[in-house]
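The chain below stands alone and is given in structure tokens; this is the form predicted alone.
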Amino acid sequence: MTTLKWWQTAVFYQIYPRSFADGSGDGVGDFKGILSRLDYLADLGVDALWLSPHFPSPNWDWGYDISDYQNVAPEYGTLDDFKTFLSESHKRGLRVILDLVLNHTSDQHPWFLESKSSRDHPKSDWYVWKDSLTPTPLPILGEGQRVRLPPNNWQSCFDGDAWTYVPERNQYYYHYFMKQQPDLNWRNPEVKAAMWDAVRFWLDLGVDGFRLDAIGTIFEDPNLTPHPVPMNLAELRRAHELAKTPAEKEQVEKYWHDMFMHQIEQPGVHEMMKELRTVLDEYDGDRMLIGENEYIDYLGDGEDELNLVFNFPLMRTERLTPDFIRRNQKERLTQLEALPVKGWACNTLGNHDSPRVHSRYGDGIHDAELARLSLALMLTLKGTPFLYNGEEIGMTDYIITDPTKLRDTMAIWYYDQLVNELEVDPTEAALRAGQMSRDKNRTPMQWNNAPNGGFCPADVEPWLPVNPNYSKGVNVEDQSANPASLLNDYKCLLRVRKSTPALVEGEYIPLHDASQDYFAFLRKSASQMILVVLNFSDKRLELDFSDNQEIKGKTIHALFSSDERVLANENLRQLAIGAYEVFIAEVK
């Protein structure tokens, strides 16, 4: 295998710590629980862990509202517990990257409490403060009752107005997310210095890099240009739900873009990423950065910004089809090839913010087969794969229709808006809120067929309800004992990838471009060539690859099949592929 960086050869596995494993018995996942499952992760075959936020937080956004960047949330354990987790992960050959939230802090962070206390405080300019739209409040409704107008009509992407008034300063602060998440003022060099100190704190402990949260929101239009959309966020979400025709859906998409176009992807972010890269380059060990972003210009010149960005466009479909995947790969890889230094691809189909792969891309009939195809796609496409905890056992979305059990504050707000502002029937509102909530794909990991799925003790209520399908085989223990389970397919496919250089470093060569039923391609390195066929149909196929110039006159030896076949030499002229089969073979 040619010389590649560790993050190019690794398979990443995202851990949502609150829902992964409860080691202290209080219904909340923690480092003690994660530590007890490290052998499981090593045996699974992943190489690196992405840990969602573990910092102290009031948990309005479940860790993405940070009140201390250099510590561990008490419910997860102590800083020493983190150090043990990091050390034990490294002993098992597992790299660890942390979630770094740069755009905002918690409104309970000491920086914000100081900033909001007075316009004269030394930290007064650490956040984005603006005066009211009018110089003085407007009197209404008689003596003593006044109304203030926010600086403009910008919306938070979570819960309505993007501005919150603070009497101590007689000013508004800006928040792209919820009001408990005030945006930092990155134009202030003191803010940068403080944040880079926090980054160095974790790098000094030995973490291998960072996943950068919401980097596109760090700067906003300094002219505060209003958006032109004739509705607020709640109304737009409702319009999205009710849109039926292509024209209606297109209009809603345009409104989404126009509502936030002055609040995202503004000048300044690339310069900031260059500074952060300089900080990481102070350290040995190829520390890495991946952005929660799809734009490849964040890769810079290959040496001065991020190492990876996600191929999010691959996720934007209701069904994964051969034609859609082909088009995505052609566009994405062409863009990466055109960079000054060729960029490295990064693929994913799920995370803590999106519906689970099993639910999102299933058809309600062949969900298990399609889940295997989704995994095989991640492990055979060119680039670094990111997997999400629970995918390996086929965990599904669990729609919570009791509003009192919702924990996602965005969904709680939306339920309130639907019922009280838009006058939607409470039953429908509860369903809509449950469907849009991120709670559905953050439910606790299902370890065995026991109360609470083995996540926490039977007599303890978990922080989110456990999906009851743990009792129907969707759990680690039952699938470990079943050779035909999705979990064992995961392990097998991860082993095949790790032992097959072309699947890690090889170029991507599409085959049979007109096929609507199957996705076929080669991965070709200097030393090896691999044929991959993913059948997305319920048809049994007989395929002929014998006239392809790359493999003409060669033979193939099967390395993996999800169908019942003997792994042996196969005929390129009459290659039989079963319904929904994953087929991987070496070309010789």
The other form holds:
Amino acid sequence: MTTLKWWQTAVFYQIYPRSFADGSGDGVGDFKGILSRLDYLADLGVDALWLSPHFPSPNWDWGYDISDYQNVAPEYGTLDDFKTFLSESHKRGLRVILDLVLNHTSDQHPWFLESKSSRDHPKSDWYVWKDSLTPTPLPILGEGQRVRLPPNNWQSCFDGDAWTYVPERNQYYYHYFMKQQPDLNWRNPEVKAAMWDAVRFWLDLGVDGFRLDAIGTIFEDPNLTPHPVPMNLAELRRAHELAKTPAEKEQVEKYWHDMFMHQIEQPGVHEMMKELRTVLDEYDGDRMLIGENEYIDYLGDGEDELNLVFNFPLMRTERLTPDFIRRNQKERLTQLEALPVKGWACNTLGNHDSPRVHSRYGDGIHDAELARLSLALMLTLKGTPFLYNGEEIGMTDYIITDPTKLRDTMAIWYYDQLVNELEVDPTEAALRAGQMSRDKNRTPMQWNNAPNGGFCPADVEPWLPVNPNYSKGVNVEDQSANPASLLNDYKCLLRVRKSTPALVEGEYIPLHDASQDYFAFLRKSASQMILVVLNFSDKRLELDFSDNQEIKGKTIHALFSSDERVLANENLRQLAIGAYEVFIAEVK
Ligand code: GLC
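Next, give the form predicted in complex with alpha-D-glucopyranose (GLC), keeping in mind that what was shown is the form predicted alone.
What follows is the entire complex, opening with the chain shown before.
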């Protein structure tokens, strides 16, 4: 195992700073709060932390609209607090990677304020500025009145038109995300130099790497080719909600693809990633890059671009079935192995943008059992796992149905569009907006059974409501005291993973390929072989693995079970597996 890099053996844990722990008592998470929970994280058994943006931001997109790349948001603390957090994390053996937003800045970033001030400003070309499509005055309009149209019909994936007009320049700027998030012009070498300075600033402080935000959106088609979809973003979202038949759903999917096809994954981005990699490689300590992207091409030849990309296709399902997982693994691992220097897998099922694992992959009846299986899957599949804060206690989505309480700007915008443009009944609009809002999976971490789940003081209103299920056992303190809790299983699984090299470095060998009820596989390294069985059904199973060449004639010794099972030798001809059981054994 010694030849692997730290980011290959590590289990990553994503902290969403605003919702993790409030140390100052103002209802907003902060570094003081995180610091007070580092022992919890170390004890949990994770190895690395990914911190969602902690930089100063007007918070239209809760930190993903950065107004200063070299500082700390005042609501989270000071740069000194950050340094303390970093050194205290390192002391506990926890690596730290930061979120790096390259595609855009905040519209309040000094770079943008300067760029928008005039076409003659030295930074005038730092963002993507274009003229109106029809600069010619129409004769029927009076003198000085012009029809102004955006440069093309591109949409922002968050809030309608991708172009916003600025009178100072009599031009439009482009924004793939909200209008408060103008896209940087990465074709300008000065932009690169300025951003690499910011990267070096954090590397100099000792951070271990970066999660690169939205890299697929960095370049757009220079010809500004219009999209062919006969509707705008709000209409498409609505069509998506209303699509019922397979044909309708397929049509909507095609529209989603076509609407943004000229705005994402355009040439130029790989050269840029290579350049960023050379910046990281100036530093010692195997600093790493992971892209918020699923495409294997971002790994370059396996050594010259990013270290990891996420296996997002695994998340693209309503239900994690054995069949779906097997197909995903086959495709993914084959692609990774085809690189000149083999790529390393990276799996995740949840983050601050997606519904909570417990809610998303549940069936409404066995949600808790399925959540346990999902987490076990993350910790046993080949590749680096990324976990999202709260997953370990089974936090669930909390849908806000009062639109005045929404905090996710894109949901607020959508509610407004539904009611005012699409004439949808306000009650239905509120529900739709609440469902699509990312607020539901960003509610504060639930630490105990005190008011506000122990996230902030009882008499303070947290920035997002705490999910009331904190009082029903979904909190850290109660689950720590309960040996049968998800949290304790999770901890136990993390320990098993750490002490079982094959679970980290072993090859993945699927077993019983046709099984619909359970997903069984081996992880095989030079020195060890592990059998994993995840029963996704409510049936008790009796399985026979004796026909498999790899394990024929061997004995199996249980290392972990989510059932009450004595961990002992088991019969590989008649292995009894309980309903929804997670079973891990060593094959000797
Ligand atoms: C990424 C982030 C998301 C953010 C967007 C714009 O997808 O994960 O939260 O809103 O980029 O920065």
